[in-house]
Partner chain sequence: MDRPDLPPKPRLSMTGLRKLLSPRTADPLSASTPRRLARALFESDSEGSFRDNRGGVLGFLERVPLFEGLGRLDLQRVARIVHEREYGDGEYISREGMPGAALFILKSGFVEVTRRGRDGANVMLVTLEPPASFEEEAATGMNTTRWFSTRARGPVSVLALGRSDLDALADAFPPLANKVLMRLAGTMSTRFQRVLDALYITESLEAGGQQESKS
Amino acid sequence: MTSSPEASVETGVVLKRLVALGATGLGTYLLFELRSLIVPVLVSGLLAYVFHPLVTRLERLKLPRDAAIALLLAGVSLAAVLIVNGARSVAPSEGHMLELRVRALYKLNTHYKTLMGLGQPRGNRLYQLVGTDLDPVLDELTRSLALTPEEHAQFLARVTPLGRDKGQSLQLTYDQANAEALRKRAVASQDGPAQPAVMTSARSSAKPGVVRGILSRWAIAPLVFYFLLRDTGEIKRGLLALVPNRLFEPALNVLADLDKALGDYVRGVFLECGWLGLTVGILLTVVGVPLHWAMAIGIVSGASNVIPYVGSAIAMLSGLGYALLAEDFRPLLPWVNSGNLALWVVAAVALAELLKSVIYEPFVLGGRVKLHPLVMGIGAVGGATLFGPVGMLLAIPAITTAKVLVSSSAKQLKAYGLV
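Could you give me the structure of that single chain in the form predicted on its own?
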């Protein structure tokens, strides 16, 4: 007894669907299990995409492709090492961090007391209006900045032997004022002694296992970077080979649109972020922020400018943080002082944001792919939730790719009468 042709066709369709379903499930499982490698692969792939035209140009100058890739890889690695070393050089030591927290707590309470007129019995009108809402916020900040008993002992051991030094003596004065403020706040809240935030020594030192895990995940990045740059079209030809003949030309046009839009967008954003970071660093230096701090703030704000307004927000918060802690600084402008430094920081960051909106975006990004700020915001939050800070930075390129892929596919399918 033989089966009918219709039954054979139906069986084949069922088998294909089962195979497709199994492949989808397997792919989803592998993607979930290897999710820690997604960010390194995407970062290295994005860098390879950005540097691909440069490799092609070096190859036209008679430099072997492998040598050009090795040169670029060495340059990217050197830049990463310099950035890490620069971050370490400006990062405060553990002892210095204790002093910064003591000074920050003192300055916070002092500025809050002055702003709210707490020298009066009921404070000024601003305090009467918003004091009830801001007091819990101040309490939380106070608990996060206050030293634990162990940290306080380390702080005293650091500053007491040098107590005759003016700076160290000032630190002791701050510490005594903080202790008095904590005592008064505890009495006012009637909650007993103030409880500093619990901090352990693990806060200041990463576990070796964590460091090894990070290094092992990112070890794949140079390999992906190298092999993507070494590719001369094999990946593209392999993808097109999977496309049916009637969809070959639309697929080719979609890849061309995707390549142009994504390439222009990535390179444009890279230039815009670089210009914004440089502008922020220069303007903050002019208003009195030390050069190494201003450049560090500029680098971070420029890198995070992939997400609209986040770079400027980071520059604003970092600059105001320095204005809160600053004591001995030498601004280039004679009319800037410790009393109005915060206002000048706000003006500097606002001017940098204005230059970005009026000059950098129109001339650097031009008419490239644009996304609604709400879409960018939701994408950034989703990327940060799934993959952390790096995922937040990669969310916008991923959304841009998806947008161009969908819009170009729809346009090509309509143009060829396939839908």
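Same protein, different form: I have the form predicted on its own, so give me the form predicted in complex with its partner chain.
No partner chains or extra molecules come along with it, only the chain itself.
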């Protein structure tokens, strides 16, 4: 039996389509099954983008590429160790954390009372205006800060034997005041039973299995980071080798656009975040926040600045949190005191945000890819819904990539008469 050439060509086309369909299905299935690896791979990929020029610069100094990468990895590891050690030295211990929560609850209630004039029977005008809205918020905060019975027992065991010194006896005073405040609030509340002096909320702790899972997923990140830094165009050439000849030049241009936009954006954001973190740290130190706390707040706010306004919001909340808790602080400026520290924190963060908008964004990010704040907001929420906090951080680079990919592809396909 013989078949005509047209029939064999048709069979070939059908076969190709089936193979393409199968490959797409398999790719989608693998992507879905391995979705937990997407975030570590993307994070390490973006970090590799940030550090790629550094490796190239080292290579330009006649250093072999592998040696340059090893040097960079050593530097990054050292920085990570220093940051982790710094964070551990700043982070309060479990017992100190209990003291902080007791103090925070006391200060919160005291400041709220003073601000809302709760010494009067019906509060001041401000309370009459916004009290019904703020009371539930305060209740929620109180619930999250109040100690569980086990925690309270731990707190007493920690404080009572040392209750002779001034600081510790102050802690006991705070605790008693908190218990009184909670009792009063419970009595004032018409609904439900009286709230206990300590809360009974169960706080879940991370299971070891979950931590192991996270660690095993993230173990791939250094490998991806290393191989992406080691790449000198093989990935690009591999991708282009898959492209049909008639699409070669458009694809070359699209990849170049993508590389430039993403590289510029990621490096620009990295620099901007670094500058913002440093600015927040310095300004908070100037207004009286201790250096180690100010730098910790600066690092967190800088890192979270990838999402618009979140970095500054975190700096503001952390700074105000410190202002709420601060007892004996030594400001560099003589006119700052515990009464107006919160205002100075707000001013410092506002100044940092202003510097970011006026200097860092135009000079560091420049005319690179700009996204509408609404798109950024929706993207960040979408990223958080799909992949949690890291997804929120990665949403903006992902949207930037998609935007450049679509616009550049359309431009190139049009220029080459393919659409």
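Computed from a predicted structure; not experimentally measured. Positions refer to the first chain, counted from 1. We call the rigid core whatever largest set of C-alpha positions still superposes within 1.5 Å between the two forms.
- After superposition on the rigid core, the Cα atom of residue 54 is displaced by 2 Å or more between the two forms.
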